[in-house]
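As structure tokens, one chain now follows by itself in the form predicted alone.
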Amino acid sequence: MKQSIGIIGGGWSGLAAAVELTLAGHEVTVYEAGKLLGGRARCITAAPPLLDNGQHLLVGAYRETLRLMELVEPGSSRSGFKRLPLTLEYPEGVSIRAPRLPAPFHLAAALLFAQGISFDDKLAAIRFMRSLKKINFMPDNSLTVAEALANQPVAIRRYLWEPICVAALNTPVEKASFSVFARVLKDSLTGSAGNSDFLIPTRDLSALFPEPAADWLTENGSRTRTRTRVTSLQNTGKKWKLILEDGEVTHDKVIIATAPVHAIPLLEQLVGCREIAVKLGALEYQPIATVYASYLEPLWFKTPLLGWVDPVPLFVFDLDTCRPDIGEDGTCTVAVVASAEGEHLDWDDARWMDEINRRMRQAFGQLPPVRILKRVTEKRATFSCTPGLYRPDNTTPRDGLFIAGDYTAGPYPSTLEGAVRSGVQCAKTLLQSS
């Protein structure tokens, strides 16, 4: 039977869970807050160049956001990215990048020829990539990424497992949950070689997934709000009404999918999930900055990915050879992130300037002049992904509410594969209900 579902929240989970409920034969209306569908991965400027709100690196394990991504933007899941092989790549001397082969002999040949890492160092690495496949998951909850890897070697910890667990989970090694970095290893590490590809955007975030999504929604029964807040809501007999700032609409089921922050108020409210939005008021979170700087000439970047570690870890990306619609001609675009806490956090435009040039000499010697485009810091981007974290499932003790979001119960960080996991599981749930 045809039914009328709200989602509240029009980020990558909510969109995620909208398409699945709309292939399913569903009414689906999004109410999205703010101006732009997209959540954290959204254009940010209304002219170019084109910028979001953070710089993402995917990979290609991150099958459902390419599955999603083609069913509403057909070629798109190739288009969308600049496909590059496991690169990590540091000024220092360390080279990491694996060759066009097979897997496993991808990894195996990544490690083997890779520049500044002892041979020893190497074997270190390979053995415990194929001890990753012999893990009966989830493994002992209560670890984090520093305790497992206290036996890897120095090298290998610094230029391989922390920039990738940084990353992919955003939490200092010290804290972040080893369960968790254990599956996104085993996942883009073990399968096929493109797996561990990394997937550099083409275009802005919005029009990445968001806005063809939203068309696609439209063309097939559904839609999406924008600019509409949802400020509570009543379970009235088997429907449920939702509040606007100026209205009310009823639905036969309602997904909550925005961030916990704003999960907790919608929440609380209702009888039987109070102790869910005390939990998530628990949460803890990590940061992201990202800047966007362009340099007034050239620069010839070997990868279109360069990574430093001291003292606090960068990753600059060539947004000139990812991003064709950003940059003019005889400029470098680049996009400079910092994940997880530290001292950038703290940082003015002025410290910016001198912490991305001091690198980028170590990579290119005399630099030309730059300016800042955007600086852009989110203090809550993502949880911080920690051992034995609490994640709540999809379910909630209310007929017909549902909750959808990268801080749910699911093997992924908060990561975009992560938010459109759990949009795809609550779209199930919810179908597996009525």
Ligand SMILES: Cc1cc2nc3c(=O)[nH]c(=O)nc-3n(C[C@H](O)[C@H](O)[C@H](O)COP(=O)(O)OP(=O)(O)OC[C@H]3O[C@@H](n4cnc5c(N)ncnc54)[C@H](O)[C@@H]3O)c2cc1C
Contents of the next structure:
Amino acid sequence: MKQSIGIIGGGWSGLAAAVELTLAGHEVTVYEAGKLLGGRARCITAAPPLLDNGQHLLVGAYRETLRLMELVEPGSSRSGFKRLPLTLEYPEGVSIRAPRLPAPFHLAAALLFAQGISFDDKLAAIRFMRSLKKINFMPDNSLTVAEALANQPVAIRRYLWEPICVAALNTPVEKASFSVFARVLKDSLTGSAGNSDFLIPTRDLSALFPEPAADWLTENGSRTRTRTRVTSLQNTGKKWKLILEDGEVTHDKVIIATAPVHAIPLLEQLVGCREIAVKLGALEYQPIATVYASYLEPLWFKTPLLGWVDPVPLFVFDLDTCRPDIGEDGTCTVAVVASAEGEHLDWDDARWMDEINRRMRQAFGQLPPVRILKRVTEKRATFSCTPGLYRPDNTTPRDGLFIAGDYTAGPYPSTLEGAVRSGVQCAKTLLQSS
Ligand SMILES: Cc1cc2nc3c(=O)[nH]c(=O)nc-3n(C[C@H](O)[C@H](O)[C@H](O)COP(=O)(O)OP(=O)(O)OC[C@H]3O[C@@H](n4cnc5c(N)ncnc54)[C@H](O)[C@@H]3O)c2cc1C
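Same protein, different state: after the form predicted alone, show the form predicted together with the named molecule.
Below is the entire complex, every chain and molecule, led by the chain shown above.
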């Protein structure tokens, strides 16, 4: 029987759940507090250049994200990205690039032909992967990544494992969960060669999935309501009443698909859900800072993604190559990303520019004048992905009330794929409960 389902939160998890439930024949309304859909992966400028709340990088292993993008906008899982084979390029003298070979030869070749890393160190990296494979990538889940990497050579840690850990888990290696890291390595570095590809968006993040998803929902009998905050919810017999800032609505079932910090006030008022709210209150968060800058002359990047590891790891994305809609002819727009906690959180614009230029000179020599277009620091970009973390499943003790979001139980860290998988899983759980 067709049900009316309310989803609180129009981020990638809420929209993924909405698409799945609409496909199953239900009528869904997504309530989004913000002006635009997308949550922590959205466009934040009203006029060009269309910049995001943070530069995102996806990988070929993001199976569910790519599947849903393709469903709501055929062709977008290809046209929405610039796809690069795994590339870790450090102008300080290290280069690791996977050639287009079938798996696992692409990775073996990436390591064996890596520049700036000794042969013994390459063998140590291969031995590390083999030892993980022997235990099916399921290590002791109390270990941190730093503890697990203790016997790896310094160069392999600095240029391979640590950047992958910080990029994927957004958590410093000293705090990061090794079992989640092992799962990321399994999904991206094993299986088909395309799993390890880097996918850099060619459009702003709202246009990548949230807006096509909203159009698809409308065409298929569901809808999204932006600028609509749900302030509380009440159970009225067999239905759920959502209290909005300007009225009330009623649904048969409800999914809370907000970030954990916004799920807490909704859950703690509900008998039976307080324990989940209290546990979510103990989650810790990690920031991500992105600086969008424009050089006043073109720069010729060898590859659209460059990295530096010391003292603060920075990754620079060449948006001229990846985002045809950004920048003017004769300039070069870049996005510079610093993941996780660190001293950069205290930098002002001038310090950022000094730090970026100091590194960029290593790659390009003399630099043209530059100006900052926008600096965005998301203080709670992701949860801190530590060992033994509490991650609730999609159900709650209350009938007809579910939760989705990148923080719910699942193999992935706080990522777009984690959010989308949570939304899809939550929709399946809701359908089974009917
Ligand atoms: C700067 C930055 C960089 C990142 N980089 C990457 C990356 O490179 N690769 C990657 O895979 N992941 C990355 N992530 C992580 C990824 O963006 C998140 O994991 C994902 O977007 C989380 O989606 P979500 O749906 O779980 O939650 P959210 O995106 O937080 O969505 C929740 C939505 O609920 C809305 N909401 C909250 N309360 C209410 C309410 N009461 N009523 C109505 N609406 C409400 C919010 O406005 C929001 O839109 C990054 C995140 C950030 C912030």
